[in-house]
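One chain comes next, on its own, written as structure tokens: the form predicted on its own.
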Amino acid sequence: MRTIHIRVNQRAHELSAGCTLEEALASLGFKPPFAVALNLHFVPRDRYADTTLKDQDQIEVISPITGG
């Protein structure tokens, strides 16, 4: 099985080749609400399942912070 190496919030991860952004987020345990940037570009939530990750992709997951 081929794998790819990605970084999520600056941490290295190894995933199966062909993995979508939606699958990666679920397998890494992220729970909504959050916003995602892939290689510094915002990805709308309705595109997560259609976005196939590539080796060396960089993902930032940003969760809202409450309080003040």
Second form
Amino acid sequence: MRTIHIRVNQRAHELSAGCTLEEALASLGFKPPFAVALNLHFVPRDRYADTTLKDQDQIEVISPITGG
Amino acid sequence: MKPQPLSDPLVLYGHAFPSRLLLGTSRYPSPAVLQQALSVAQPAMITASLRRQTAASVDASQGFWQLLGDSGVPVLPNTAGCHTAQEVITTAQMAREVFQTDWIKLELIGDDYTLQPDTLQLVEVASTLIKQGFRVLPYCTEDLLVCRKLVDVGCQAVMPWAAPIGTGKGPINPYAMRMLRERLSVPMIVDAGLGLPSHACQVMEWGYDAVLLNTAVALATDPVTMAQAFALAVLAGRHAFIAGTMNEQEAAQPSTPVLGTPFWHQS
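Now that we've seen the form predicted on its own, could you pull up the form predicted together with its partner chain?
Now the full complex is given, and it begins with the chain already shown.
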């Protein structure tokens, strides 16, 4: 089975080729609320399912924290 | 006597807020202390941020999320830590989805030591965000031309610093801040660098419309009481501005009437 190597929040992960963003987020156990950027571009929640990941993709999953 | 708010709400982008104090939510001793501080200060908005979700951070994030909802105070997400236009825009878009708000505190850092905003890129980024429907509150310096250009691209308020973030120095360039207030008519919120309630009161006396602060409250020995002190100081400064201050005089002038002074003899 072909695989791809991606980084999520700077950590390396190996996933099946053809994996969608939605599948990746579910498998990695992220908990809402969060928002996602793929290669520095925002991906709206309703696009997770039709966003197919590619080798070397960089994903950021961010959640609310305190701020000034 | 408890001071009563004047009936002049802070109006930003057509939205009226009953308070002229905006509070940050960071660096408090505990979430409970933050919650109490918000309860006594009743701020117009509270700032929040976004960071990578990790196994170690997820519980704190979810607790904070709950606290935000319970507080009932409108959230002003920031783009803290962003150093490029693309980082700001992406962060703002993510904040809009997470916090379900178009408000954004635009922070674009140009220097890590002073946390001075990158005013050369700020105007263009603000323009992009405005076109994308954001209500942008840009953190900027007290530079008149930068503030004017931010207004020109559609910012309906600007947020000049009083001093670098977290320093608590108070207004370090009073002349420029007073001149800026005179020259621009949009709402202006003093953001960053205030350390004392008297600093907040002073800028409000100068006619600034609101203050945004975090560290001065969060790092006080008693943050809850300090939150109240700042709320009162902002109110006092606003009352003073509305009331109109007396003109300063060089020579002493007795406040008690001279006429009829006993034991007084014309020499």
